[in-house]
Structure formats: structure tokens, C-alpha cells
Amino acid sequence: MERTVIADALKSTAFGAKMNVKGWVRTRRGNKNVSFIALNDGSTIKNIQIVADIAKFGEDFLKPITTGACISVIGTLVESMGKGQSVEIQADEIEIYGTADPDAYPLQKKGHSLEYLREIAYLRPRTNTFGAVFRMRHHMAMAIHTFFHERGFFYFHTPLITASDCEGAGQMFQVTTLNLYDLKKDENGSIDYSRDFFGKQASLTVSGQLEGELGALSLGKIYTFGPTFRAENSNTPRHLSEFWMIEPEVAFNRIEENMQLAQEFIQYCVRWALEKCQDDLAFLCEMYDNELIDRLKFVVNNDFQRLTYTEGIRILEEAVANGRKFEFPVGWGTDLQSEHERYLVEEHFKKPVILTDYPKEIKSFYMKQNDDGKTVRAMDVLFPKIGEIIGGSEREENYDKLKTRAAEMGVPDKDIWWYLDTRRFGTAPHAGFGLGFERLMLFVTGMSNIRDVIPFPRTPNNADF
């Protein structure tokens, strides 16, 4: 017989019907001529009721039938008398594809610690929690290629292994095929890549920007949306080693129309969630955020306040002066932090917030300067309690402005001389942005730790499963 997912037998109206579900069991109860199962599928967060008749299929066969057991069940579907639940299935036949041993199983019908479910990895998508949080991740990342889709952006597949780095921040993980154990050294003492697998050093990539543009001065528009790598020592609720960034690129894009894609962007993203993820988001409100459905409506229905880094500085600056007290300094050519950026949000403005107009000397090298000689056309979108969602800017088209800048940041020529080239041959304005897609996951589950939004997270001293 064909399997229903559970999720569809939840919302049938066939009464009657014979049905085949199949999942893992949340919990068994009853008394002693019936047993209650509660069943799930990893389809919905609900569970179905399978009930049991003790005098069919007798207690020594049921008990097996424990928190975490893997079951198939032919049954009739009836309507339900239960409460919080419209259907039930009464079991003609039950068989038990795997058991799990109660007093090994480490999910049990108590409630579990985030911390202690990322001990146990590998089981935890099987949890209400994390079940609601995956099935979130997959709506997003459809979100994120209809959205380009729909709007003529081509998916473009940057490489995972390069010889650059993009952001100069020199904390990347390198590849190799060398002997670790015997590394060959030229005669200035430096090891001898010309023997390793690419004939020079290679790398992890932070991000897929710089080739990502080399598709946009072809195609128009493109997106990329895939795994990058940070070997940065960083221990914090809001940083992995491995995670997934979206970075649209743009030709003929100035910054206005970058910060346009980009609100559109995350307000499509949002309202996916909140129109695709009913069950799941109303779970996570109820149990880890009671704000978070009127936060993801509140990103929906505002435009988002556009200022200038020199303005934000100025009223952050008054702030002080009027007594609020920050835990970092504040002043004109730092690097704002995420305390700054939610005082803007969530208390001066009351709505999401677009900065523009950094420092050049807190930016990248590829961003476009400005005439004052000292911002550049960079814009971070600032979002409720999570602070920078997305990092973008308009990009320096000039040839000699571009190679000046890179020299000055200590960027050589020789790691992106490809890059510096597309300003050569048919230069043009372009303009483009990065989202985090962790990030985005925080915002839209309401969870409060990075690790607790991508299935395995990778983290210093932590590569498990």
C-alpha cells in the first residue's frame, strides 16, 4: 500500500479510507485495552494518533513501541474526539521497522537543553524544535531562488577552493595535498606550493563575491548561494566556521537600486515564512519567542530608514551624551557594533535601517569611494535583535582607483589580476550584497544561537557528526 505522509493525512477528510503511515513515535500511552501512538514523520510538527487495540495485537507486541521506535501502520482513518486534533488512524496492521531502547535513547519525552541537543547532533532533527527549524531552512532557501528566479537572476556557481581572499581577512582554511609530516621549503625558507595539487596555496573561499561579479559583468544578474568558510577563532552565538551566504551581483546597479534589491529581498524572504510556515513558526513563538511573529510582520510592513553611517554616529553619540550607556565606544571611523546597530533599530527609529557611507578604512577594498576622499557607497541592513543581516555596497569600477585601494590594503596583484582585468576590458558601474543565510535563520525562527539554525554547525574544536 502507497504511504500517505502524515502531514496529508492530517488535513484528509476521506473517513473510512485505508491509509499507510509511517514514522517515528513521539510517545505511547493508554491503559489496558488501548494504546495511544502518538507518530510523526518529520512532514509537519503535528503528530498523528494511531490507536491500538490491546486485544488485537496483544501487550507483548506493542511494548517494543517505545519513544523513538520506527513503525509502519495500515489503518482506518476516523474522525478524532481528541483535543487538538481533527483525525486519528484505528491500526488493523503495525510493523516495527527498528525499536529504540529506552534506557539508551537519548530523547525522551522530557524537555531537553539547546546546549544538550547539540551534543546529540545527529539526533535532534527528530525533536519538535529542530524539526520546525529545517523545515523553516528549506522554505528560505526556496524563498531565496524563487525570489531570483522570478526576476531574471541567474544561479551562479562560484568555487569552494580558491587561491584569493576576498575580504583580506586572512583567516582561511587551507587545502592541500602536501605531507604535513615533510614539507619541502624553497631556499627563503617559505614552503614549496609548486608540488601541492594546484602548484600554489589554496584556500577555503569566504565568499563567492569577487567571482560572483565577473558573473554579473556577463550575464547582467546573477546570485550565488552556497557554502563558505571562515577559520576565524571565534567562539559566539552568532559566528560558524562553515555556513551558507546568498550574494547577488548586479551590472548597472547604483546603490539605491542595491539597497531596493535588498529590502525586497528580505521582506519576500520574511513573508514566505509567515505565509509557508504557519505550524512551525506559531511552535516557536509559543516556546522560544513570543515576539517573533509580530517581528517578522513589523520587517514586513515597514519601509526600512535610509541614513548615512555619519548621521548614525551622530545620533548614537547623542545617545551618550543623554545618558545611554553602551558597552562599547562610539565615535566617528569605529566599527559599529551589534549593540549599536539594534539602538538604531529598535529604539531610535523603530523599524529596520539601511546604513550607508562607511569609512573606507572599515571596509573592503572593492567598495567605490566617494568625492569626499574618506567613505565609501558600502550599506549594512540592520535588523531587530539580530543587528547586521545583510553587508553590501556599490563596487569601485575604476581600474586605477581599484588597484590603488587593493595595494594599500595589502591585497597583491597577483592574487587578482583576473578581478582587477574586468576593469579593464568593458568596465561598468555594478553594485551587490551578501546575506548570511544563518543569519536569515535566526531571524525568522526567533532562535538565539547560530549553531542551533544549520543542522551540524562547525565551530572551533567542534567538527563532530
Ligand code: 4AD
Given for the second form:
Amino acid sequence: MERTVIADALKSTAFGAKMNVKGWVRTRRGNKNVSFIALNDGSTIKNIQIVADIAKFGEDFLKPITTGACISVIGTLVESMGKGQSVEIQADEIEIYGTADPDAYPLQKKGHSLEYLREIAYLRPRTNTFGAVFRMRHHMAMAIHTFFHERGFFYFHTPLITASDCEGAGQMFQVTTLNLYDLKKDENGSIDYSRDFFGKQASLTVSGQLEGELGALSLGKIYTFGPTFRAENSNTPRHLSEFWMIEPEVAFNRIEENMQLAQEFIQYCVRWALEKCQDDLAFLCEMYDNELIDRLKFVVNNDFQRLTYTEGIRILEEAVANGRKFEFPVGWGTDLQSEHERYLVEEHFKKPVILTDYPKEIKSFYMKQNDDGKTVRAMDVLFPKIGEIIGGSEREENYDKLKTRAAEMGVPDKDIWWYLDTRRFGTAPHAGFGLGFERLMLFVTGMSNIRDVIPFPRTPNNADF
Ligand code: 4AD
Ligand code: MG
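With the form predicted on its own in hand, show me what the form predicted in complex with this ligand looks like.
Full complex below, order starting with the chain above.
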């Protein structure tokens, strides 16, 4: 008999029909006459109730069906008398695929802390919380691909192994097959990378942007969606060493269109979550964050506030003058800390904010330089509870300016000559941005630690599972 997934079984009204469901036992309880098994197969946050007559199966047979065990049940779909559920299955046959010794299985019923669940990340997708989060993660990925596909963007695959540091921040994980126990160095003490696998020093990418720009300057509108890696030692609830990034890049777009695209993109994804993830959202809202759904609706229905970095600094300085305390100092030229970003978003404007035109010293070499000689056409999208969710810019399309700025910022020509060349051969205005997928996930799920929105987080000192 073909398996029915529990999400479909729960929606069915074919009462009296025979069905086969399979899944993992959440709980088994009951009395002398009957056992009630709450079964979940991951297709929905909801369990289906299996009713097993003890006279039929026997106590001894049912005994190993404990929390975590995996079973297959053939039975009759019936209307449920119990509250909170519409259907249940009256079992005819039960096959036990795998037991889960109650003394050893780490997930006993409810109430484990998120910290504890992180230690058993290999099992946590079986909990309600992580089931909800990872189903939503899938839906957000689908929303992203659909959004760009509908708008004529091409999904462009950029390499994960690279010889250039896009952000120029020196936070790359090196990729090598050199024998680290026997490293050959030249007379200057330098390692001879010509003997390494790629014949030069190589690393895991921090961003697909540079190659993405090549895509945009040929296919017009592209996006990337893949893993990126950063060896920054930031142990915060918003940083991962391995995270997924979505990077659209569009030929002929200026910063205004870039901002509009960013807003429409996030609103589309959030609307998708509200429409397609209702059960999971309702659960997360109730369990973790009562304002979650309201916050999502607010973002969908309101324009993001746009202002320059300089205006943002003025607002922050005014707040400081009025007695607002921040841990880090505020002043033109300094990078904004998360606390500053959240002040603007949560306290001052009370809506998402797009900050533009940052000082060139605190941004990457590729951003388009403004005529003032001090700022670049950068844009950061700042979100409630998250801070920076998107970073992007209009790109410098002038060959000389780009080359000079790269040199000033210490990005070697030999690494990016191919990138610079696009400004020699049919250069064009263009713009793009990067959305941190897990930051979006934090926003739509209401979870507060980025380690809880990716199945197997990688952070400093942690690469388990
Ligand atoms: O601001 P970032 O560093 O920008 C870039 O990488 C550009 N190349 C993007 C572009 O213009 N195409 O990173 C973009 C976004 C951030 O806004 C943040 O959401 C996320 O990536 N991000 C991280 N997410 C999780 N962990 C980290 N360590 C992150 N670093 C950045
Ligand atoms: Mg950034």
C-alpha cells in the first residue's frame, strides 16, 4: 500500500478508507484498553493520532513504541472525537521499523532548551521547533528562486573556491593540499604556492559578487544563491562561519533601483511565509515571539525608510546628546554597530531602514564613488531585531577609479585583473546586493540565534555533525 504523508492524511475526509502512514512517535499514552500514538513524519507540524486497541496488539507488542521510535501503520481513517484534531487512524497493522530506547534517546517529550538542542543538532529536526524552522527554510528558498525567475533573472553559479578576496577583509578559509607537516618555504620565508593544488593560493569564497558582476554584464540580470564562508572570529547570535547568501546583480541599475529591488524582494519572501507557512508560523509565534506575525505583516505593508549614513549619524548623535547610552561611540566615519542600527530601526523610525552613501573607508573597493570624494554609493538594509540583513551598492564602473581604489585598499591587481577588465570592455553602470539567508530566516521565524535557523551551524570552535 502506498504511503500517505501525514499532511495529506490530516486534510483527508475519506472516512472509512484504508491508509498507510509512517513516521516517528512523539508520544504514546492511553489506558488499559487503548493506546494513543501521536505520529509525525515531518510533512507538517501537526501529528496524526493513531488509535491502537490493546486487545488487538497486546501490551508487549506496543511497549517498545516509545518517543522517537519509527513505525508504519495501516489503518482506517476515522473522524476524531478528541479535541484539536479532525481525523485519526484506527490501526489494523503496525510495523516497528526502529525503536528508541527511552533511557538513551535524548529527545524526551517537551521542554528542552535551544542550547541543549544545539548539542544534539543531528536529532533536533525531529522537534516541533526545528521541524517548523527547516520547513520554512525550504519555503524561503523556493520564494527566492520564484521571485527572481518571475522577474527574468538567471540563476548564475559562482565558484566556491576562489583566488580573490571579494570583500578585501582577509577573512578567508584557505584551501590547500600542501603537506602542512612539511611546508616548503623559500628564502624569504614565503610558502611556494606554485606547488599547491591550484598552482596558487586559494580559499573558500566570502561572496560570489565579483563573478556575479561578470554574469550581469553579459546576461543582464542574475542572482547567485549559495554558501559563503567567513573566518571572522565573531561569536555573536548573528554570525556564522558558513552561511548562505543570495546576491542579485543587475546591469544598468542604479542605487535607487537597487533599493527598490531589495525592498520588493524581502517583502515578497515575507509575504510567501505568511501565505505558505501558516501552521509553522502560528507555532513559532505562540512558542517564542507573540509579535512575530504582526511584525511580518508590518514589513510587507510598509515602505522601508531611506536615508543617508550622514543623516543616520546625525540622528544617533542627537540621541546621544539627549542621554541615550550606547556601548560603542557614534561619529561620522565610524562603522555602525548593531546597537546603532537597531536604534534607528526599532526606536527612531520603527520600520526597516535603508542607509546609503557610507564613508568610503569603511566599505569595499568596488563601490561607486560619489562626487564628494568621501562617500560611496553603498546601501545597507537594516531590520528590526536583526540589524543588517542586506549589504549592497552601485558598482564603480570607471576603470581608472576602480583600479586606483583597489590599489589603495590593498587588493592586488593579479587577483582581480579579470574583474578590472570588465571596465575596459563594454563597461556599464550596474548594482547589486547580498542578502544573508540566515538573517532572513531569523526574521521570518522569530528565532533569536542564527545557530537555530541552519541545520548544522559552523561557528568558531564548532564544526560538529
Ligand atoms: O555586507 P556583506 O559583507 O556584503 C557582501 O558580501 C557583498 N559582496 C554583497 C553584494 O553586494 N553582492 O554581506 C552581505 C550580507 C549581510 O548583509 C548579512 O546579511 C550577511 O550577508 N552576512 C552574514 N550572515 C551570517 N553570518 C555572517 N558571518 C555574515 N556576514 C555577512
Ligand atoms: Mg555588510
